[in-house]
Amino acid sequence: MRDRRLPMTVIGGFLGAGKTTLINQLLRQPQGQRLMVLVNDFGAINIDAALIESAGADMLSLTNGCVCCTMGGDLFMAIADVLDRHPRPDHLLVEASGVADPQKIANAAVAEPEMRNGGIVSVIDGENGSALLDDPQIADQVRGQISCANLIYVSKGKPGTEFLTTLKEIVPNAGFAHTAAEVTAFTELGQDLSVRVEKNAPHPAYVQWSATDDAQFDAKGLRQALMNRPTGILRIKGFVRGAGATGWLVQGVGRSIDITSIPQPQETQLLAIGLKENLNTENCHTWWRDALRRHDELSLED
């Protein structure tokens, strides 16, 4: 079972933090899927004469099935215009402005029923960016771009532990990733709904964890147990058993969750992953079995 909708990952990050040199590594990165790539800029843009299939004003085909495009002076138009593309590509990458809130775009992706959240990767500068936070004049606007990341990026060299700390203290929940090919994986889980563990042997960098049962949800039920669901996990999906001809499809990154009705699927499947450092996966058993047990005894206390 495919998720028909497109899903939309956003690169935030201040000016100079690094977001060009990471879309230029995930565009040459192996794909298995059509990844499209909205930039702001398209000088910056850098691939191996090898890579490239096509290159016209304003837009770039690569011989593995990426495309990258100027977004020209309107966003959002240009998010339209992707939605209008046959074929539609697999994913959307945008490049978000360096004083963007990244967040105001990826709102964009929860609300277009054509589209689903594909979370938020804020780059940040390693060895300048604790700088940016000490400038009173930007420190607000660095500090809401950090903020509302599922991932964080670390280009250019390592933070320091302070440095570090501030992070964590401005964003709890996010992960840390540290090469392109851990941001690629962030962005290719869920296309295609199928949980089973071999088919998606996860980045080294990366635990995942999933579930198969005949557990039975309504909306409500099943909206408050993903909102209790481990701290750790960056990206769940799968879909849930409903009542009569009604099941869920679930898709969650970071801290947000989306549930959708499907005709009612045949099981129950589950499949979450998060970085190792962060998600420890008896976690998620104990949190899922819980949640069958709490549904459990609410329903037979109706």
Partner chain sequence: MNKVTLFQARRIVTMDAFQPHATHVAVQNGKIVAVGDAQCADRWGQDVVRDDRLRDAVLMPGFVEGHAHLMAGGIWRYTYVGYHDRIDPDSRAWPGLTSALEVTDRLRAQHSLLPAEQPLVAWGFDPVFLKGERLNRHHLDQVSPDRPIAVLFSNLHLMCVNSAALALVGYGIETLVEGVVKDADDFPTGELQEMAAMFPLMRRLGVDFRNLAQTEDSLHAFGRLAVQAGVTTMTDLFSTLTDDDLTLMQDVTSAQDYPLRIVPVLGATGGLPEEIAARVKTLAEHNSDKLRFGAVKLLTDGSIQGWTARVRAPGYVGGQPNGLWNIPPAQIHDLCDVMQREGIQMHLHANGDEASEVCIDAIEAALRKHPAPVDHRHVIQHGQMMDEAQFRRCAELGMVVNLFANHLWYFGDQHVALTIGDERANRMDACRSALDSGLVLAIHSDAPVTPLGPLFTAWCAVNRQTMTGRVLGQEQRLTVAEALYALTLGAAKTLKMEHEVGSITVGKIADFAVLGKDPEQVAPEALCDIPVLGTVASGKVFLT
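Having seen the form predicted together with its partner chain, could you now give me the structure of the form predicted on its own?
If you are looking for partners or other molecules, they are not here, because only the chain is given.
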């Protein structure tokens, strides 16, 4: 007899690991499946939802929480919405925020009789993952996101042998994927996977800062402003208005920053995330205000 329960796969991983990029790759090659995506982001602005290429897929978004801590009720309401849809999707992909516990999200599928657990895919930054596991402030949380995985997807470069050995020690029974096609093959199995019931250690406290305004920057001025951003920002992302018809997509992890030209956004939206003990949000407000002032002064001089 055909199992008519809706499979749910959780895409987890730490801040900036590449979860949204992976989901977009899965959406481009759905292999005949009708996919639905539920995107959660930590902060008042759901930047990741705006980055999802949702053509051909349904999408719901949750903001201002990390699902595992503050968005539990909203998560179950969103799942109920999915189950009430006609026709139902073939598969639900949940993109967890970078500070969420994927295991707790996957438990929602176990608790719902009309769903089955389609597994946890943990996205690991192949370039920076080793450094995260050496960071005493966040290592336990990153290990927790890895240890519950059924599949490890390595993004952003080829990891070294030592790092791969470490990953296999953390989660010896997980599979490994290096391409989106391999992740698709995993989700197509439709298996009903068990979920661990033990609790991971509570993660450290995070804070978020966001700005929504009509600020405009040229590429040089924007890069200069972002290079001077406050210390303590682990992740910064968003859209910034430029001149004419061109705007900017901002993606930053740690001290690295990437600025890509995009069609002009309607407004500037930036979101920054950091550990509460390391990031002063008032410093972020001051930094952004001063960056706008300096850019306006230079524009007047030109």
